[in-house]
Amino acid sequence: MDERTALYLLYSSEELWTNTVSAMRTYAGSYENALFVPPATWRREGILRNSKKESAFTSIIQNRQPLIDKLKRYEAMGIKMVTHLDECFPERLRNIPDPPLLLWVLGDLPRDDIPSVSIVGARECSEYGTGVAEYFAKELAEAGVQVVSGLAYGIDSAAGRGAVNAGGRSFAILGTGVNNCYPKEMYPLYRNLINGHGGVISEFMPGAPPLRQHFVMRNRIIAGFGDVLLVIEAKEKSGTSITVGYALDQGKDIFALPGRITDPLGYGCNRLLKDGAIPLTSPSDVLEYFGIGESGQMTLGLKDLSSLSPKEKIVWDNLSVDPRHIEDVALRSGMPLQEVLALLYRLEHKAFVTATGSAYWARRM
């Protein structure tokens, strides 16, 4: 048995995690040797401190062969295992506190020699938030920056979509096994990522369920893969603040999108800005940070309205980036409902507006 397989075996139980497995290696000299150390010794040394860890260790030893068979099956499914012993293990992760010892990958890993940003934010975000996330991801991806995110609802998946639509590369760090698309609504994005637009990465065994603690742990990897962290929208207390904490521990710079002072989704970002985060006002803020030059004029929210007919213009004027009910739009425009609807569909065709839900419409950014 080689070292990689031994590491895989030890890492296959979430009871023994990075700290315990590293301590075992230090004591036994190698992962392989660690497998042959009797549990009693581990207890004496204070490395397996409770019975849960002990029974996890014993069951690994007993199930050695089935676990190795499982690994072969994963490899046959195209799931790659990358350990810190490998050359190709991401440099970025070697340098963070409490690095994962092993990663599962579908698709590719982010390249070490290309700048990358992590984009995070609220799951329950506004239309404005998804619009901004998509736009920034698109602009950065077009400039060649890798976009790292979490495949969650809201900001995360918007960032992934933006990068993929721009033909760039994006990576999703999952809180489940890499073969498990969670949430399942993100399957189209998930499939794009594993089919040449980047990859999905997880430190949890393939097939791992979406447990709460998984998502907290994976946040340190999201922060770890990015050279900087962009926070788009976040409430005062949220999962995003955990990611921000990890990024600060790792010594990363934080960019935060300024929020409206009355908007709960802006509180988190504004707090970060007060504490010294860099205001995120255009993609060139980030590009200049990397020294890749400017992306040129900010085009977000700027539309060339000259192609619109006067009536289309009226409807456009009475929309906002926050979704409005069609009846509101009609009342504000002073036109009959049916006429406004026909205009809205024409505007949608011209990519000026978007239907956000049944009977709700918003400006497209």
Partner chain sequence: MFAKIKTAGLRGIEGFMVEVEADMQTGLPGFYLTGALSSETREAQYRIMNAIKNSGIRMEPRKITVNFSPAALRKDGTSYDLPIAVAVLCAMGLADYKEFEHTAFFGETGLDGSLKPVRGALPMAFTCRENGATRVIVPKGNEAEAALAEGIEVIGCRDIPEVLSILNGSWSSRDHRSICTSWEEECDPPERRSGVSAFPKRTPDRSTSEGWSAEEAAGAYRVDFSEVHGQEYLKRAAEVAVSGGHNFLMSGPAGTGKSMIAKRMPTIMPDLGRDEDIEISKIYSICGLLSEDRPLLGHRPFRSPHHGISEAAFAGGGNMVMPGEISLASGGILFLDELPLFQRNTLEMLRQPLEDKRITVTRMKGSYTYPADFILVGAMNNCPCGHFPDRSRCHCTKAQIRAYMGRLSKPLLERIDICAEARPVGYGELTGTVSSETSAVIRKRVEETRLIQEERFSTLGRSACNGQMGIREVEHYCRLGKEETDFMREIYQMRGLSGRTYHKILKVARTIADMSKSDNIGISHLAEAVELRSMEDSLFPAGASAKEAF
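Switch from the form predicted together with its partner chain, shown above, to the form predicted on its own and output its structure.
Just this one chain is shown here; partners and other molecules are left out.
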């Protein structure tokens, strides 16, 4: 048995996680040797400190061959196991606090020699937040920057879509096994990532379920893969703040999108800015940080309106990136409600506006 396989066996139980497995290797001299140390010795040394850990270790020893057979099946499915013993293990993760010892990959890993940003934010974000996340990811991906996020609703998946739609590379860090797309509604994005547009990555065994603690743990890897962290819409106390904490512990710079002081989705970002985060006002802020390209003006929301009729232009002028009720749009436009509705449908067909809910409309970015 080689060291990689021995590490896989020890890492196959979440009861024996990074710190425990590392301690076992230090004591035994290798992962392979650790498999032959009696449970009583581990207990005496204080490494297997409770019955759950001891039972997990015993189960690994008893089920060694079935576990090895599982590994072969994973490889046949195209799932790659990458360990910290391998040369291809991501350099960005080697020296973070509590680094993963093993990763599972479908698709590719981010390249070490290409700039990388992690983009995070609220699951229940606004249309504006979704548009900004897609736009920033698109612009950065087109400039050759890798985009890293989760596969969650809201900002995470918007960032992934933006990068993929630009033909760039995006990577999702999962709180499940890599063969388990969660949430299932993200399968189109998941499929794009594993089929040439990046990859999906997890430290959890293939088939692992979406447990709450998994998502907290994976946040340190999201932060670790990015050279910087971009925060787009976040409540003051949220899962995003956990990722920010990891990024700060890793010595990363934080960019935060300024939010309205009356909007709870802006509280988290505004707090970060107050505490010294870098204001995120344009993709060029990040590109300049990496020394890519020249400073340019943000083009978010600027569209060529020459194809619009005069009445379509009036309706457009009275919309915003924030959703407005159709009655408000009609009042502002000075036109009958039914006429405004017809104009909105025409603008939607031309990809200038989007319906955001019951009778609410907003500009598309």
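Superpose the two forms; the largest set of C-alphas matching within 1.5 Å is the rigid core. As the structure is a computational prediction, the values presented were derived from the model and not from experiment. Positions refer to the first chain, counted from 1.
Superposition of the core reveals a Cα shift of 2 Å or more for residue 355 between these two forms. Fitting the two forms on the rigid core leaves the C-alpha of residue 325 displaced by at least 2 angstroms between these two forms.
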